[in-house]
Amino acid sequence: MPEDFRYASIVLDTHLDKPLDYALGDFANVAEPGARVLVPLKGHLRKGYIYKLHNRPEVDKIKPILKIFPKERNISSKLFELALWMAAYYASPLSKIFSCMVPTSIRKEIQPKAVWLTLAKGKEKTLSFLPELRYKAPIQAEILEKLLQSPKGLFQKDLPAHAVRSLLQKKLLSAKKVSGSDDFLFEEEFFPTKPKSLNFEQQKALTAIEATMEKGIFETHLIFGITGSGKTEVYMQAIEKALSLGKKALILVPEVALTAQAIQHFRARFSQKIAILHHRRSHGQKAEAWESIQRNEAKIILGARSAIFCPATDLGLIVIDEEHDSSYKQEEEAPTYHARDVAIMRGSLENVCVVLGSATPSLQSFYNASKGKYRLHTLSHRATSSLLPQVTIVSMKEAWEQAQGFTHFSKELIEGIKKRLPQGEQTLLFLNRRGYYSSQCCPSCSYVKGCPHCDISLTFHKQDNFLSCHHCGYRTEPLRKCPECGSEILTFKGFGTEHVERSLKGLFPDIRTLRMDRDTTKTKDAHEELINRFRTGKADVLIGTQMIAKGLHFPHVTLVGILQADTMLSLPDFRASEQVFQLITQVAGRSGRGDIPGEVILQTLLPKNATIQLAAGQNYISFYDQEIRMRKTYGYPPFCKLIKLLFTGKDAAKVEERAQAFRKEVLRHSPLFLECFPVLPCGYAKIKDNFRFQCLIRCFQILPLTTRLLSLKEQFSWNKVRLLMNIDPMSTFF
């Protein structure tokens, strides 16, 4: 580093979007960018990380830096320069990023907290003491007993505090501070597994990734594998192929329910200690599994979008799983960057060999390995003996004059579910809707119960009995007469996931389900116990949102149910078809994944539209050719870039104005590249109290027209409101 570098521009942890000069003094020898620091800033302490050296400050009187952090909290030199790269591809600010690449847990150094206790005197010895207890102290003798089926222990949080605390004094139970994190849990009761064979197609996929490990360069391979074609075994030979190379892995996968299923798999697999990061972890389990992949102990890392930014250094391999799902993109806050493609970009500045795995790939994708920017690897059968599902189209309007009205259940689905059900075999359903009811309305004038924050309709949860707003969590108790006309007798429209377990219990009494959505989910390790419940049989029928539909295994599912599979094919969206496409045929490949050929009855109120045809085909490549000419036709992605400018605020006419001010900017500083269509409101007018504009842009080349933008964004005057750059977006609708 030269030592005549005097001033470093510091990007701080706060809302500050611009760097701020202070002097390097006694640190000048030792700074370089990406450095941790400590600074003053009005009177407090701020910590940040260097963005430049330089010996021209922009003010006069220049503040010293406190403080450089040892070089574990520094961001590494090629993550510095993955962090430059999208603050410029996606207009952020580079404060933004770093926020966004470190997690809270580190920036903030949070100290873990968790208690873990164990018994302090032995099983015989614990024996002796519960009889007495049961009856002095029930819930004491109750601890004790789960801790002697537990031998390994158990979190302090999970327990009655009070009575921990009175074992703790008769020094029956032992405890100590650990990091929070229960990964150690997952290491008994694992049996290992050995690679299995692979067949000619997987044999070749895995010696093209293979000898681009050997070679330490950069290249992207795409499987496209039907569901079950086992992508899966050929992502974990490459891992072992990458550790005997003295190398690191680093896999990513859409949801947080496939995170369990793929830790199962990997722990059973691989003796090596695994870094595991998604949101759902607590602070002082991120902040260990960071620390751990940074002290080089962990030689795996699997996680959610976020465990793009893990600090491994010697990478030799990054797996995107389920490579076209939308949970990879942020679309909600800056930077809106896609996982997939900041992966491809780590992977092109550290010559790492990146994976891109699906059943029903992204058209960019797909388009961009048709095109030889990336190697296609194809899985055309099923890596065991059994055979792709057979899949019957219903037409619902057909099956309601059957029923003469409404029904969730077809003649062929209900005797698909009861010939299964003395045979202990599994039934998935599908509904991308949950709750009871969609919306409670007034028959008489036609009003309609709408969320007061957000422009949308309340959905009726029946358990609960409320009425509750599924964007900002808005409740309120149902009607019980119209507040427009005073009619009492009111009606419910629309029907979600627990509207239908009801109804399938009321068809068939005895029937055990189980549902999972965002209702039966929200504790820290339901998706996992909901899956190794039905796994284990617990359950005869899984009802479930599209978290059921990519990527589980579940060998005893013979019958998938569909149900409205089309609702998303009226929406104004150039995507509309391709998202519906994957979901009809992620969650029929759930059916026929064991030994017995499986079965998919899809209900739609659109039996020959061309989508609904080729997804229960399983014909990718028909709906590609089919799909990839309407985009070249009417110039969408892969054939352009879009941006999305959403504008935000409390003030709906003055957000719609500062829209229309900014556009007009835009196109006066427009290149001839650049199409900017008008300003509109957004699909959800209004959520959380702020009205939604949105203005497209179309253009060509994405990174010389971000730079304008931002400048533009700097220079305009706001009032109120705010400005989303969503780059790449997956909707142009919502």
Given for the second form:
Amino acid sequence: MPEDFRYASIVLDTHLDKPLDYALGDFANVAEPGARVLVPLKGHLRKGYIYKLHNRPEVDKIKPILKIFPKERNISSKLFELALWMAAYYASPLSKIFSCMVPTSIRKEIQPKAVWLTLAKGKEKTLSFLPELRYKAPIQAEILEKLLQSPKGLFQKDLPAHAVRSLLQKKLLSAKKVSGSDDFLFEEEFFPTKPKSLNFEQQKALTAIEATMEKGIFETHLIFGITGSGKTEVYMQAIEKALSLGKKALILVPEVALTAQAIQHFRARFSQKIAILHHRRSHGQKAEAWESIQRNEAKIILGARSAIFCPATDLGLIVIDEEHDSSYKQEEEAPTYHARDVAIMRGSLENVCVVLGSATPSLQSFYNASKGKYRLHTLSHRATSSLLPQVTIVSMKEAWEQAQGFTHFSKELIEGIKKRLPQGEQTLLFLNRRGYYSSQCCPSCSYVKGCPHCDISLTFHKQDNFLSCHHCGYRTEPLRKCPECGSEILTFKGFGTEHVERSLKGLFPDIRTLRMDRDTTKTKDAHEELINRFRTGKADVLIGTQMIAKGLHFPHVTLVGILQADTMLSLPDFRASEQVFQLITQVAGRSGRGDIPGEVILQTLLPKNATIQLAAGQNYISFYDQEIRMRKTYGYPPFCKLIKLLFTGKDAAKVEERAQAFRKEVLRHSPLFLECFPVLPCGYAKIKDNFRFQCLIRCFQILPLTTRLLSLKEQFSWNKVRLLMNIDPMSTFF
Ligand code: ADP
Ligand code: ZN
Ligand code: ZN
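With the form predicted on its own in hand, show me what the form predicted in complex with adenosine-5'-diphosphate looks like.
Next comes the full complex, and the chain you just saw is listed first.
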């Protein structure tokens, strides 16, 4: 660094959008962009990162930097460059980018001192305390209930501190100090595995990927391989290659697919240390993983979305598995980044080979591949002898006629389940809605009980007999009387997973079921436990939502039932068909992964619908052709770019008025190549007492448009209305 700079603009960890100037003082010769510093602000000490060195401070009275932290705390120059690109592209303040790049535990230097809690008294004894506690101290009761469900124990920091203290005093809990890592819970016996000899298509893909890595250049490969075609095997051999070149490998998978099973799969292949990064890990664990990457101990990094920001140097390979998955996109908070797109940018900044993989690539990626921007590799067969499942479409209209009323299960599905029970084969039932009924309503006046804080009806949960809001968690008792007309005859509408489970038990009284949705996976390890119980044959049927669609490998599942395959098709969203196609293909892919061929029963009210038919035929290419033509005709991505301006605030009229006014500003300053749609209420018009309006912008290039939007945003008088710019939104509806 040249020594003549005397000032630095610094991005503080606080949510200030603008960098502030500080004097370098004695640190002039060690300061550099990305350095972690300590500075005074309004009588407090604050941490931040140096953004720029300069000699032209904006204000007269300038305070000095107090400390520069050791280099391990820096943001590397490459990641800093990535942050700058993200700030511009996603129109987001740098402070938000940094807080999403660096885990809280590292920024706040939280020491991994974890306390592990278990029940002090036996199950029976604990249960006997519950009724009174539920009444007097419901939070304490909730903690005990959680522990009853997680007999191994829980981390203290995941629980409310005050209530834990009281329970410790009452000697209902016992505590012990453990290291920040709970890896000991994940350790399972495993046998080391060897690389498989690849089939022709796998080998071809691997050879091309290896060539990119040998050249040390940036290039993106797309592996389009049906479920079970051995994509993971190709990733693993590519990782091996990266390691043999002295480089590191970063693998991203969707959060819910990052199960102990998936982690073991990698651990069993590689003797090197693997750093695991995902949300469900504790602060201590994340800090430990992060530091092992910085110390160059971990050569392989396996993580969910935000692992794309890991501080690894010398990356040789970045893999994005299930690249189409919407969990890679941050939608409701700035920066609204897509980890796949950030990966590609990171790859190009650091000369890394990027591999995307999917059985149902996003239209965007497949389009890029077809234009030669990515290199396409197709894996068209399952890698083992197992065949793709046989899919049957069943018309539910006919099923209901036959049953003379509503039923979840067509004759075909009932037969399918029945046939498998004595053989010990398992069934997976997929329904994209949890709870028992999705709303309580009044047939005489059509009143529907909605959430007082959100624009959504309340879901009825039968097991605990309450109505709850799936947006904000609001809970209340079911109505006895209609608040509008006073009628006492109330009904329910719409069925969820809980109802399916009950009805199934009505049909097969002895059937053993498990249910996996957000209600049954609230505690930290519940997700893992359910998967393990099903995998080890503790149930005949697993009923679940989206959660069961991704990545899971259950060798004994030979039947998958998709109930209501079409509910999402009716959403006015340009990605609706794409999402339904992906979901059906992913769920169907869970069937017949072992030695016995699988079957899929796809129940729908739209048996003739083109998307349903193509999904049933697992015909991605025809679907792509159909959909890409539509996108072209109507001018949707990948033929243009979208920006969704989301306006929120407590006062609906004011939000709408400000939204209209901002739209006018955009139009007044906008270049001709931009199209600005009218302001509309969002699909969910209110969430957590915030009213939501949106305005869609269609354009051909995001940069430098976002820079201009950002400066308009800064000059605009917002009057308590907030604006979130969602770049490349996943949905144009919600
Ligand atoms: P995908 O990631 O495409 O869904 P996987 O990589 O999980 O597929 O492979 C599915 C199954 O096929 C796994 O059990 C895997 O071990 C096996 N497999 C993959 N490649 C080969 C191969 N070349 N020879 C034999 N078995 C293979
Ligand atoms: Zn009524
Ligand atoms: Zn709500």
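Numbering follows the first chain given and starts at 1. Here, rigid core means the biggest group of C-alpha atoms that superpose within 1.5 Å across both forms. These numbers were taken from a predicted model, which means no experiment stands behind them.
- Once both forms are fitted on their rigid core, the CA atom of Phe129 lies 2 Å or more apart between the two forms.
- If you fit the rigid core between the two forms, you'll see the Cα of Lys170 move by 2 angstroms or more.
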